[in-house]
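The chain below stands alone and is given in structure tokens; this is the form predicted alone.
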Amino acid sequence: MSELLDYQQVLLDLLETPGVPGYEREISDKLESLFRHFTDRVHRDKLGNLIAFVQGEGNEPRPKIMVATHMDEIGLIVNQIEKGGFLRFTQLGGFDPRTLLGQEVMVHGREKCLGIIGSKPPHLSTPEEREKAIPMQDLFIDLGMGEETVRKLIRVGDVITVARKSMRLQNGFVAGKSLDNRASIAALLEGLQELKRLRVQADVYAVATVQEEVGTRGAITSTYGIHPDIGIAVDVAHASMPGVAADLGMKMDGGAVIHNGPNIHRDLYARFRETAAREGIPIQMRWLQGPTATDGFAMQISREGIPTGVLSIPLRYMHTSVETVCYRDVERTGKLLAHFIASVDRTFVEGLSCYLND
């Protein structure tokens, strides 16, 4: 329980670890003996989120608060077998098919197949062709087998996911294949264990959430299990870089990100940037118009509503097998988010009021 872990090289580990919506289990698995470096108290619900309780020092009742991360990466799932053992696929989640030709790709059979995804030839392609981004169905799998073995092994319906080596480039950056959302995991790590040195009145519960990638399933139904007094989602968010608008893309190294509009408890809202200044750490400000296409929208309609908070941490190339943060700012938003949580007592609470009446 007091063992010290590099989070980071933990981070690098996840990336490479399967976890596509509706088949978390492996990497649910490891996530489990990494929460258990903090609590004993590790259940899975029946839905497969995976959440870990961890006691305040407060009395009872104390504050709940629920922070969910999700731990589903994008992924393909076989939809056709062709003649000569070529595989075609669709999506669990909304990958880019644009940078999908020439991946090298893990399909999940009765044995685990390594192949890449091919296509016609621009040679053999109209100039019409060749000026577009083909589309998903003209792209398949190759597996080098022949058509007889492809079908004893692989079955329609097995999942793929991109087969890619996490990096760590320059000045702590972290590329990898499902930064979108093991970074905000790799912060929940790092929040758990800041909290492990304050003093903590609330009880904690930190959910591995599943399936969000098609339509934020597990935090559905975790928050209504748990039906906290406070809910937090950590998730990723556009970085800055070529193509992205100044006003959508927050900066890379600039610290977390707190979320602002009407998916926002204005309180937490407030308690969060008074937690950055009082603890010094960077943050950047993102408002939106409509729901956080995070957990965090799930979790504040529950129930009878949920006050939620959310934090991201800048990411590049959003849903490509190369998505990019720096770690910084993965340990300034788990930093934040525990000195947040440590912040939380029953008064406050108690003072949580809804928009209507002001």
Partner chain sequence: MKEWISKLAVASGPSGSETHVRDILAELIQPFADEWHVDVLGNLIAFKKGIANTGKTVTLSANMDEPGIMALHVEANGFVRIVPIGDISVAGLIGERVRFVNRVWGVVGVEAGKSLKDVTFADLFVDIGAESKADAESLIPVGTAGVIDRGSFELGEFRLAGKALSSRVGCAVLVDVLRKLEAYPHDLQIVFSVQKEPGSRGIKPAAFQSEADFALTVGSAKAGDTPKAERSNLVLGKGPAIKIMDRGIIVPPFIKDMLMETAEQHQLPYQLEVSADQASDAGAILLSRDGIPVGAVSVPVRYLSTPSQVVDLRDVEHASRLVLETLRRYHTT
Contents of the next structure:
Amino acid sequence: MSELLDYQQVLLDLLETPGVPGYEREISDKLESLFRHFTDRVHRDKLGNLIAFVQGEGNEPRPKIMVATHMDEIGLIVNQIEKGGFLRFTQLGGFDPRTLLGQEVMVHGREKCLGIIGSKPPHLSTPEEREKAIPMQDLFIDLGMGEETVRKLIRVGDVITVARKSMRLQNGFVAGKSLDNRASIAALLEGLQELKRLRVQADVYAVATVQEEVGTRGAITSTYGIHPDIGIAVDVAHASMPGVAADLGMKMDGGAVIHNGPNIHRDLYARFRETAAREGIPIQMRWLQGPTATDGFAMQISREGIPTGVLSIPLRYMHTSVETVCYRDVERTGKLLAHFIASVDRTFVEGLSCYLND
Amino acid sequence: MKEWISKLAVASGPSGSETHVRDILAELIQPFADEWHVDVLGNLIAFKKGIANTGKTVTLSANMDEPGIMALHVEANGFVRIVPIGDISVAGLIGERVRFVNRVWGVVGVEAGKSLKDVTFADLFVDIGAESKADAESLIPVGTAGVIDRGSFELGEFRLAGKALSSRVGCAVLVDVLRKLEAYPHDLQIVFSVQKEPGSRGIKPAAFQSEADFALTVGSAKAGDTPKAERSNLVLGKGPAIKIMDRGIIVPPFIKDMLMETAEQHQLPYQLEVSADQASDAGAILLSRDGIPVGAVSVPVRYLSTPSQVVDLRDVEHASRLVLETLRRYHTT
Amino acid sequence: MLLKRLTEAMGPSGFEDEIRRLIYEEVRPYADRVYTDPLGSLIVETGESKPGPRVMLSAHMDEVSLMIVHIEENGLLKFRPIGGVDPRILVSKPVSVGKQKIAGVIGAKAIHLQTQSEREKPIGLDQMYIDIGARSKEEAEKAVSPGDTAVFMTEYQEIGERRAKGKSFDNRVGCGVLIETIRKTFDIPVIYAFTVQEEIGLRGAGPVAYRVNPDMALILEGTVCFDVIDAPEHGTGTVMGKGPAISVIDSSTIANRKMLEHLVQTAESAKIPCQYRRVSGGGNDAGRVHLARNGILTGAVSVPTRYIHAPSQMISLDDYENTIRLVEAFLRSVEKGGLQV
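Could I have the structure of this protein in the form predicted in complex with the partner chain, to go alongside the form predicted alone above?
Zooming out: every chain and molecule, the one shown earlier first.
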């Protein structure tokens, strides 16, 4: 439908777009126009999940595959305007308050206002204070405006994002905020691009879900609404660095991460591995002993139960404003997703409830 | 409304044993509802048929339960051991009078030699005046729930103090709205839910069956206007709070805006609720089936986790008007 | 011996193949229809064409276990628990690893080699390995792969006076009760559900309840029993030998009064001993089942199990048999219209 987009460049732009849980409209609008390169059938459900439908070529009834990539990012929200116009805030999703000190933030009020999360200079801190992490409730935002102006522009409930320009690092590495989970959205776009070259039987519901960071809420309602035969969540996985256990740290530039464990349907896991081997896509394994902390958590137990798979992109410094991925891993994940989708037919789907045949 | 609130507040309704408060509510709504029933979980669900056959359903909900205690063991000497239901303070129970739902009274004691800060529920017991195990067991079968026995009373000109106000003000608002609402185009469901305290359990099946197109929950939020209170911008008497978020929900922005515009249009005072540590039934409604758009109105309450909560009746009146006007506004949109 | 076969089978959460196969073979002669759902729960329908309320009996078949997550250069296996395992009970226990049931032991540094301060602290997961006798990573990889699961190697035995010891009575006793019950005929539709993934957050039961949508449900479990020396009277949970334990309140459910009273009355009129489960901690599949769809009338009955989640657990065979009797009496009473939704 249009010329090939450079999705790495697209990703850098997506990273800078705000999308706090419950307030995903701005990122959602950007994604809608990107999804429209692949289909005219794009809609939002009641929670704001953005759903792009790409029809397959198989005979009806076609398998329904839902791919969930959450578009929200962890954010903050104003809960009090204090004397002098300083803002207090709480969080939407799990920040480490220690990473917030001294950050520049954007407060999305009647106007967008840039502010700084203030910190006490070392000259004034006692040695004991410097030993302690400051809890979030004691942090404040300074907008550089008088209280009267602040009250005109900002209200309790306005959301806040970290102001961070995205960056290219060496060797195809990319850094910025909200790579969790915009990296997976880039993988989805790469995948949809790849799918155009493939023959696909299944109907695909590509979903940019909302509110994952506050408890996979968007996936709960969108999975119920779509009622897919297969649910795939694409998210990010911790990458290795000193101090991280061998089985928990994935390798940067080591390939797409395939999860396996109780949350994952064995046939989907096996099909991912076969597909990767056939297409020569590098992969790595992440073993889980319980449910994943991804949209796959909710998808698997929707309605009568949905066969679920989870792919991930290795990422360092999760839930900070300097999250880092290697873009080659994004491409590999997208490619694996596309070739997996292309491999699904009716027979495969029908076999997913059969645990008694072998 | 003051009378209803007082009556509802005194009634017992520990989560899972809401019969008493439910009976009072059923009587209050009966004149204004086309029909009502109690579901498997114990939710009281009333219907009012819409006059316009719009095919749409609007649900109003308020939880009717309250934290309490449950008898789980009777000792040889007739003392009753208890466990908590919902969020109830151990230290706050010591020396309290409790009323079990079968109308047996008792006094809460604590094992001797325990320092107050180390007391757990396992150290507490209830003395019901029994002289033997058999005596106690006949009075309090295992599984009997109870609440702290407190009446309610007026505090100053506008305020009310008592137990369980945090849920019962919402119930009173719903009754008031149902009473005042003229013929309504959409089908209306009024849900008085059970078991909110242990984690919004009752509302889940109630929301599932409602298949509502729109819902409003009325509850309460912690006020922050007392000495050294935890940070909160909510103040008693400055109007009901329109919920922006709590632990279980981020209210869809268009609903929050609709509530705010309604309040402004009718010159009703309001505040905005951002609470990180409280939860409401609204979250479970939002996530029912493929999502139910839901908003929430909260009455500010002081001393939330104690048996002496305080509300301002003007906030309750304004909450009722806000819900009523929002319903009217919704049917025109 | 049914309980022996059930408890000695492997069934880690999410990897319930062996136990599912075993149960399938036991129940298929009595079933109108047997099938599995997308998560692997086994659902057995009987009497679907009969009138009367549809009753679901449900028991989870998974067990707490271990997963191999990494193989060290020296051939030792690094593992993590699946479900709630107290690391303190792991040291010096034999385990079976993987489908081939490779024998292994969980070892830790000998006491002689520990400093005084080390000796006083429990041995953490990060200090424990499974040793299968491999001398190198390469050797270990021939027998085991990351992702393989391991369970305790515990033999079922009847011991003492009408007691049995074994692994995973939680919840193979529930599975056993269902299998004993399905051999009987009832005049109402009864659906037997053997659910997966209970031990990692009650994940299997919700989809099953949503699918089956019964009029009422009874959950069968093995539950905490600590009627031992030093436990305070109100801290035992249940008492061994006093019969099936009926749930009143736990972290996932407040019992439905109607169901609770009906179960107690049923036991009394059938002269079956029973007791209340007198502890509020812990949760079971009832937590998901009673909230499914429009709400389901649900109760829970458990066999008291000492040392639950540990390698060697203990039950009273009288409690087990009385639980089977109580479930039959319950179904007979529902047949007669004794419990309406």
